[in-house]
Amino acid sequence: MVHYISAMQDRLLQLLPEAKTNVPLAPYTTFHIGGPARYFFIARQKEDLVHAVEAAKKLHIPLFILGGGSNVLVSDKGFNGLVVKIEIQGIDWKQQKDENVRVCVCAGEQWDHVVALSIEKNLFGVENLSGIPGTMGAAPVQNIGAYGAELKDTLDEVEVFNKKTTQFEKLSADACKFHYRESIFKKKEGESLIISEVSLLLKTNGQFRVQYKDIDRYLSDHQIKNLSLSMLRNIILEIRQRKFPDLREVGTAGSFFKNPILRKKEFQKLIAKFPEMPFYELDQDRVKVPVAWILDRICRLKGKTKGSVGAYERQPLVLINTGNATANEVKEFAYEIIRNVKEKTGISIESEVQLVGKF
């Protein structure tokens, strides 16, 4: 066994002499939890992407493409196979024949940097998504979202690298099929896709999006009248600092849970119950319910913790490391608490979060 093992490790080495092996991914997770990944790549250009993608399947060994870390948990055991890292970088800015701006977004860039430099060149539509963690190559795949705004509101092109094929593909936003905190890429018939650049269509005139209730809040109480793009983006990460841990010092992946979509039928037994919850009517037959409220006034979780895991005392959607927190510990408590929701409300929720290896 210790000769196969190394026998493959010289193989792959052979394949992507960059590659290293037996590599901690802790220290790229948002999370800082996780094992060591049996070889590591970084690729820095597409040619890199393609030359792991081929190594992997040479070899028959499991292929995992890692962001910016901020929506993954780790298992303890690391991951048995490839981990290839997304840093290739590029924006490019494209003026339209309609005066908007079609930009196209490589990859490994960090997507908060997008949109500081949107803003600066004064153009609307990803304003309402300030502050999110993460790459850009990572954005559609959760459709990232945020006070009344989602990706697949700008999202004009995805360009992939079809494991299949072997071939660079583009996407439509319809062939995404984006739904709240889904995609493709997250479904079976999208696993063979590997995001490797991404565009979006950026308008040089548009509406500010403020009817969220914590951003009308805000101007309510600042009592602000005149509002640009550059404000509203200082407003929104304002907001999210209140919500949400710095990832420079806690442990974390974000939001953990998504909210939960409802049917009218079964929303009405649940209001009944909790006359005081909001609520957002997505269409006649769908309401979307805050599961922060849920787990805030309904399971009491704000600031709970068990072990080295907590909720945030803050927000208790985001889970928290206290400490040296291990993936089974967070795993564990993730469970305690979609148990809890359910024994209290009936609804079952789910995680927004990403396991990755065994647990």
Ligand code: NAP
Given for the second form:
Amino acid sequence: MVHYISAMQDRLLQLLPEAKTNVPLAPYTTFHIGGPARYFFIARQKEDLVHAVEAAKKLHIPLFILGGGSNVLVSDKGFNGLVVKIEIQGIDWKQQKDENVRVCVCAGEQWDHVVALSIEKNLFGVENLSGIPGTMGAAPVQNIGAYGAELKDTLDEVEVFNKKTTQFEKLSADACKFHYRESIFKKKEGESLIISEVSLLLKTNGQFRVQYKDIDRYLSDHQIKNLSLSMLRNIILEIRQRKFPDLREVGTAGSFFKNPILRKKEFQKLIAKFPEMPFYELDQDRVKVPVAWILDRICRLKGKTKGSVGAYERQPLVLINTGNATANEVKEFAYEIIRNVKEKTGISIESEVQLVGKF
Ligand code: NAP
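Next, give the form predicted in complex with this ligand, keeping in mind that what was shown is the form predicted on its own.
And the full complex, kicking off with our chain again.
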């Protein structure tokens, strides 16, 4: 067995000389949780991605692609395969004939850095998505969204490396099958796709999207009439700061659960039981309900802790590592919440955070 492991290690290191072995993953996640990766490799260029995929294929070992580590819960046992951290950098701004700008961003760039640069260049489209952690490559996976905007609103094209065909391919926004916190990249049909680059179409002349209640309230409370892109960014950063923990101080992966979208029939049962619950009608048959409200007002979970895991006091949708929480503790805490919500409301909620490795 020992011989087998070291032979495998030798072969992997021949194929990927810069790979490291037995690397703790906790420092690479915003939860600060997780055991070691058997092999760990940083892809700094697109070709590195190709080599890593080839190596994993040749040795028949599982591959996991890591971005900013802000939406994962890595098992305490770690990952028994090759973890590839995407650090491919590069941003290219292309003026279009119609005065709009196409920006092509490599997957390893920080999302919020791209937002800040876009605003510096006075380009509209991503300002409401200010302050979201993680990399550009991770953004399309869950179609990041906030304050009435979603990535899909500005996304033009995604470049992927297809593990099956071992080719780089382009996917239009339609082909990405975006929905609320959903995309092809979370589904079986997209499991062979690794995002290497994302193109956005930004506008030189855009409209501010300020109807969302938190922004609207801020503007009227502060009597702001003449808004600029940078003002809107700062307002959003301030609103987020009030509700979400600072990742530099608190271990968390942000919102742990997705807000469920219910069919009208199911929703009607729920609202009859809890008439004061806020809700958002998406169309004739679908209604979105805020899990944070359910966790706070029905399950009374705001600020609740168990061991080293807790539901954040200002936003219970956010689970936090209050000390040295293990992945198992977080998982158990989350499952308890899922059961609690089911018992009290009858609805099933799902994790937004991806579980990595064996639990
Ligand atoms: P919030 O403003 O308290 O809203 C809670 C829920 O109500 C969300 O599902 C939100 O939908 C929905 N909602 C509020 N106003 C709405 C409207 N006018 N129309 C339709 N739906 C409406 O949420 P929060 O926890 O403070 O978070 C602030 C924003 O950051 C939210 O947009 C949230 O989705 C976003 N966020 C995104 C991520 C992510 O992309 N992974 C993580 C954390 C927070 P929406 O979710 O569609 O806004």
